[in-house]
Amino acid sequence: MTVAAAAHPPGALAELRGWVAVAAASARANVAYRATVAASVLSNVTLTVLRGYLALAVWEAQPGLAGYDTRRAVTFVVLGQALMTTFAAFGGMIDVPGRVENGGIVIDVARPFGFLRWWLAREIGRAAVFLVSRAVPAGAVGVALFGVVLPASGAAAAGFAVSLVFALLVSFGIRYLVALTAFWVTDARGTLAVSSLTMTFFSGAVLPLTIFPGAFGEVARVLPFGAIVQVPMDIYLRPAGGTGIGQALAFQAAWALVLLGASGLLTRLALRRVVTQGG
């Protein structure tokens, strides 16, 4: 490789610095501040703990409610709280609006990198430190208060894997087509509020959505919002020798492709608005 090739490297290349640079630096700005990791760590495995033993509760009451037995039904709440953390299913955690508000979306606009491109590597940070910080503590504890059902099959296992990052695809889909409201909206606050409100309900992280009988339930089954939390979980919990991981995993990458396809077309319409003085 001559000197002229080695300082320019090849796109692929430079892309692939280019994601890991923005990625590493949105997870250095996730644990700047150490109290807030704490108290949210603290808050997590509270809610784990919580979720947990009201979910012995009422399966304990009615054996097998939404399809599940007990232990099934544990594994769902304490690893579904997890997911619910790590993947943002309670909305927000993209700070367009802000940046539309303060004036910095100017500066995001001017970035050689691409708008979406941008907040996805962001949004991977994220969700990594999330993961290793809030997910693992309050599962860890989880586990050990209640003990969880392992997947039945290494079918199963490896099926939940990959989903996660299909979970994490429409999840950011979802949320960063919320906060591009902000372009067109004042106010972008109570967008993003009933979105949230919408997200947790129909993702699973509340209840299984199994749980919600006839039309509705098919209706909350076939929404995105179930591809974050309840499909994971469905791959997980499936017994052995069962079917249908690859239509789960169909359905979540059907939305991802639609939900990124939405997100860029978008942020095109979005960006036109942006003006800046002078042009």
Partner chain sequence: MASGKTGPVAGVRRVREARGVRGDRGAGAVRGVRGIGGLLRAEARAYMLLVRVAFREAAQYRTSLALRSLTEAAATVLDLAAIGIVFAHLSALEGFSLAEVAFLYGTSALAFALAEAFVGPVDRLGWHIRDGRFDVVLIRPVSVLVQTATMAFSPQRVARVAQPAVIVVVSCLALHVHWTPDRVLLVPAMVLCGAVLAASAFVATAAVLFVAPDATVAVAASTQGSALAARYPMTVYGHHLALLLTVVLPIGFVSWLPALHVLSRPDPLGLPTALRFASPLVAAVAVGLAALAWRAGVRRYRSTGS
Contents of the next structure:
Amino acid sequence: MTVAAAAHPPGALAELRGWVAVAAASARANVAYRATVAASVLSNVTLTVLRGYLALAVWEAQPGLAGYDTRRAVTFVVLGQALMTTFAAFGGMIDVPGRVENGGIVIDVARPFGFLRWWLAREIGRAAVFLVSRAVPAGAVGVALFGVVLPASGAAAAGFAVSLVFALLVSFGIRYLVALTAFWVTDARGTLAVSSLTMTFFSGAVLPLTIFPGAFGEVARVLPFGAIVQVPMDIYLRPAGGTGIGQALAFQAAWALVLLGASGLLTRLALRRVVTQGG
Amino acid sequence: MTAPGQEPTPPRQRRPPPDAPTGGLTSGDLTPAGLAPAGLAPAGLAGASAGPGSEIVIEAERVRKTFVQRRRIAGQRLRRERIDVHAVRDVSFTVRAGEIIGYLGPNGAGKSTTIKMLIGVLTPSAGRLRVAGLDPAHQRIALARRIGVVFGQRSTLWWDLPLRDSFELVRHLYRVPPGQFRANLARFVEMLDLGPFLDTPVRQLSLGQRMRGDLTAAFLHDPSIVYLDEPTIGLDVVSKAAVRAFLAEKNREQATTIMLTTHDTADIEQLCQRVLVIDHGRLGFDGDLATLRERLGGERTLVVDLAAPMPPLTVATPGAHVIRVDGPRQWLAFPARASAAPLVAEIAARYPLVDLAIREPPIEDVITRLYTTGPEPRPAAEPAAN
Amino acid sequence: MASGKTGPVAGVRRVREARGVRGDRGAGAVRGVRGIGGLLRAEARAYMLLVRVAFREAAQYRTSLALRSLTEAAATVLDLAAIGIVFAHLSALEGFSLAEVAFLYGTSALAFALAEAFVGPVDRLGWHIRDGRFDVVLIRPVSVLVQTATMAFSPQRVARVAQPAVIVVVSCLALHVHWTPDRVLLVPAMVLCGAVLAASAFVATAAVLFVAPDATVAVAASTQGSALAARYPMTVYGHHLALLLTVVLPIGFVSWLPALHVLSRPDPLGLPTALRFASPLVAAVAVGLAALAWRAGVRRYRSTGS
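What I would like now is the form predicted in complex with its partner chain, since the data block earlier showed the form predicted on its own; can you produce it?
Shown next: the complete complex, the earlier chain at its head.
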């Protein structure tokens, strides 16, 4: 504690406390309604089971599809489903449009905690709750029912853990940029629908991106969306002695950097718009 | 400052002796004389239908609403305790056709819960409720056709459509005959000056314009009862006046029964013949404003114009004293419960009195007193809550 | 009893109420409400009216509507691409030929799309409760279900029926089936019953939102789950889960069981053949259960005001 205080200026400590407070408040809000959490856990487990069985049937009919054997394919589908909910690969979940509509945005802007930081801290709190309450139960069911494989090496496990952080940042960056469009369009449902579709499809949550043929697949694999599900699963499933973990992480990090940079820039434009036009 | 002579308020004609029982819980009789502030007659005065003989339209008998909340017990992670929150406790009252009722109480007192039970949104936990001869909880749709509801904080209009389209929609949903619809709309457009923004989407309307639209929507089907939850909240002076004038007019014209909750004292003074006061879920007062003033005490003010400037008057009437002197005019405060007659008689006998006027304690003061001290405790009509 | 006047169960009481009104309010207020048929007609009229309003509201935001329609079209294309990619690698699934799987997929997806088109927005109920709009619903003289099913109605969603309809037609042409009249008739009948079943499931799960208004995502996921479960041969899910999905949750009645008759296949689960024609009965029961759940939800809302 004292070391930290000495090593950083006091401002950094206060900053950290702010992040923790916002994330914790967001986490508490996400567990406040027990019935809601229970319903979500149940539906998520159900989806995991259904998709797991489906993958099993498909890969038994066509072993080696997309370069995975049956057990790896089921692992991909089961854990991918867990990642999809945790990192909101289906888009949305950042309610800037709602705040713009009901006028609460003024309060958000007036807060002495940066606008972008506010939403990112909230998102970290939400993702933490979702990881524990949605991903872990679904993963456990996957292990019990389908014998999900474990990472082949320590490097793969560690790389997977790091890639989860980047997955969250990339997912946040995309959804935040989409949410900010609410400052310019009266009805953000349109942009939300487009982003939701694109994210879900190209994240790897619907189908592994490795299955996409030809140029379509090439393009799909360089888009940022793959960083949310496909890349973490690639790292997780990497065979022992396999290489390229650093490269995969670099791919995620680069997109996270670009998206967060763009988010900062667009935030400034959006807030300027609030100031000059009164929201 | 208005000269006393310009204030038409006459001294009260009849006033019960201070110890006489004042308007009790069931007193539906109205004593509106002397209530009117300068230039504004209480709207309901002209609506002669509010007499004691007219039909009872709302009947609440020991109505109760209890919500169950679960709260985490301090220090224990998993166990939660059940807490019964009594939002409304054994509230009883009746409303006759054509009355305008102010339903008052501090925030969280149970006003909205009562209104929601009256319109059938919430089911009472106990007690009996009849509105227009129907049971609101079980005959919601039948009742909905006969009542109008305005939420000051929530529009019932269609946000993205022009105002006119919302009215069209109300016409179909409430099955208003075309002739009646056209006539009503034309009249309301004129009364509320809706013309300039009839074709504007609701989301672009100002709060005042939106409220006028909401009022129109609530009255289009000629409801016999209209509930308004804080209809003037956040409005500017002009819009407030428009809303009040409209309500008064509809009440006079069609003897529409109106029940409104409000924190705006001018609403009460200018519209309500009768007020119900609820606090902590209990009905604490039911009667007219004058009675409420008396009950709560406070002071009235006697303004006298003398023939010439004089030093502060010395009077023998108990409780009366001069609070201000300005040239020939002096202000004397005296207990609100006491009659003004002895004081007036004393001054007239001892001093060169030219003119006089009596001012009631401002309703703000009455309400403030009410909320801070609570109304007088009622005699034990309270059954053991179970 | 409470006001969730949905389905025939509530009908009788409503009629009684309506008569009570007519007595003292004149015929104008309740014109046309005669018997259950009249009641349903009145609700259908209100439904159509509110749907028209939703179209007009959506038309206010042209860019957004255009974007959403484009997305819908793109979703259809991508969805077809996904199916195509999977099927391109498969010749059969669980012993069912490609055309047979496509037939199952198409009929169930069409049933769910129809249900979605009619009552899809009920899953927004939680939002309406949270932001207080639901109280406004309760002051209007129209059933709660009709209003909830039309609030936030997205017109472009109706287009979602196109894609599965195409799959049904194409798969029917590709099937090697002896098209007897009963088989021909069974196809539209199973889609219709399936749609009713799916709509009942939507309404029943949305009733959960009266208890947990924040569970919108979970409710959406569960309907998504049942749609997913109905699309493929039930045996994909293993014997026990398949039995659960067919008999306990009536998902198998959406298209799996009737499809077995159309495809003239023995039941891998060994269920009686009579069940293949039981979908209408199951659908009727589902409507009743959904109405009960919905009414219980409305009653709960009105006693807790949560």
